[in-house]
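Just the one chain here, the form predicted alone, laid out as structure tokens.
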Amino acid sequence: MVDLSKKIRFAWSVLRRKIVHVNLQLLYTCNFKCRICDFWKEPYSEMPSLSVEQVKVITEKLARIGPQVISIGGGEPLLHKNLLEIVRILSKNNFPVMICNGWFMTPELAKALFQAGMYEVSISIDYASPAKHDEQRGMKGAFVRAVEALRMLQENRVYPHQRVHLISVVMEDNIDEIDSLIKLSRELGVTYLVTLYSDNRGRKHGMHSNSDISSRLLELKAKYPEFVALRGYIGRFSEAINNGGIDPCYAGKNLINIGTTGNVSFCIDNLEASAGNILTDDIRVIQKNLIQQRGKIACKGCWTSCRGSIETLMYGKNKLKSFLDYYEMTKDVAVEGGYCK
């Protein structure tokens, strides 16, 4: 059931601006090979994963500032064997939330996923070509198996307050296929997301152009119920692709990345730059230390949806339009129907 308090203890630390958002890195072993990420090469694919044991260590720590959002992520999450149990423990104190590939998914690990605890899961199509989908992903069949997962949560929610997304990285040769990603959403019974692209840690391409993609997804918006993004966030999408990124960010003060090693850092393109290990380290002593990078690091270059969600609420000009494009992406919807039933 919903936890009132805790959804009250969230809203305080939101208003305080305090740390509301971690990226909790379990593993960085994944099936697919995606051009836009580098996790599934070495180093990292040969890195370990977070125990059950350890994942109750951090979440022992994380309770000291108050709940967050934790999004589960790697890697692809649904090779973690011990998944199920993460979750739970996730969120005694905390919402989990997830973004995967969905090609392990099974009506089975639907459920027991959100009976387990989990808030919410986002399912990721790019392309509303199954081939150039694939191609992307580097997994023939890739695309057909994302949208069986997305039917298959949609199906097997527990409570009204769970909620399944198809989210798609925006590009510049993806930009015209998000008219038809909604309404590939709006047929799953499922509303949409987006996150920008960015090339900012390892050696990745540039894969965006100067064109005002920002007025374009506004109105997608307007023209889409399913399409539940913050308006302030994909408002400034194309300043992000012409400035470089957003200046300045605000990751270690209200938005931290834990790796596979228990290695904190303000995000996850700075995974060098550590603030101490939260299996190891004091909670407090990390806080300063991120702060103190923070002053050091001048790191605009990225616009993506952990940060720039939470910014916008946090810290965007118009505060109650973004409450109210937060309430529509998180809001109850009848487990017995879709977003539009």
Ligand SMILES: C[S@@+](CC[C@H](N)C(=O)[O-])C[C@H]1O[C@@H](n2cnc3c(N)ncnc32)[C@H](O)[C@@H]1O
Given for the second form:
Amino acid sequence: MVDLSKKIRFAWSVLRRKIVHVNLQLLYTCNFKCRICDFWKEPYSEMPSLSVEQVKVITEKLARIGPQVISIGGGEPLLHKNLLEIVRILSKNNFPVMICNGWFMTPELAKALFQAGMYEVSISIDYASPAKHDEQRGMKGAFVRAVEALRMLQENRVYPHQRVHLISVVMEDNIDEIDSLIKLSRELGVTYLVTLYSDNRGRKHGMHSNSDISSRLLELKAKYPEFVALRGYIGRFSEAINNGGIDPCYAGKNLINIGTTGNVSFCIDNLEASAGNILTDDIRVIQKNLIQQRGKIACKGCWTSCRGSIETLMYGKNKLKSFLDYYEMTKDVAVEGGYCK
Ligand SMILES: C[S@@+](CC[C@H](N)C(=O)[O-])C[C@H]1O[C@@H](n2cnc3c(N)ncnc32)[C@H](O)[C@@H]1O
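To test you: the structure above is the form predicted alone. What is the structure of the form predicted in complex with the ligand?
Let us now look at the entire complex, which starts with that chain.
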């Protein structure tokens, strides 16, 4: 069940603009070879994965800075053999969420993940055309298995607060597919999210200037209630593309990244920028280092959702709209039946 005290402490951290979001990379190993991501390649693929004992230490350290939305990532998180145990540990004081490619999902695993305390699972699908998605992801059959995974997750939620999303990386060549992807989400009874492509990793070219992408996304959001991304977030895609990012960036202040060795960096695209190791260092010292680094490392090169959604909530212009959108993204959905507004 949802722990009310955890929710209140989290809301308090949001209001005080503290660290509220942790990207936790359990392992970089992946069964896909996506064109937009480098984590399946060396040197990442050779790195160790985080163990259950290490995750316990991380959880204890994070407890000092309050409940976090912990986004379990990688690599492919379903390849971690102790994932369920890790979700159980994380969920005691945090809100574990996960993005995965869906390949290894089974109905039993979906149920077990939710029983372990997972709050939200998003499955990545970038194109409505199966062939294009498979090609982008470097894996034949990826689209079909991702759709099946969404179905399994939606049918095996345990509590109403547990949400299932389809998520797409918005790129130059998939903007015209988003309408169909939202319709697919509707058919499956799940909700739809987007993140903007970051050209700091991967082999695809960044997006060329595109002044109307935000208005197109906002139109789709107005048309389909299933599209639950924050208006303040998608409303800045055009600005991010045209200006090469959104400045200032609050990574390090409101969100952090923990790599598979415990290394803490301010974001997933700057893994080598270490502010300390959470397995051995004091979290308060790491926090101080992160703040100092923010002033020194000039980077505004992305507007991905991990950064964009938090910053929209904390610093966006129309807070009421943002909180209403956030409510839609996280509100209870009856276990029997899909999302409806
Ligand atoms: C790194 S993946 C790891 C989880 C899982 N293997 C998957 O593919 O969903 C996490 C999310 O980041 C997205 N992603 C990958 N490369 C990206 C990039 N260059 N810019 C923005 N998002 C990216 C993926 O599509 C996915 O939604």
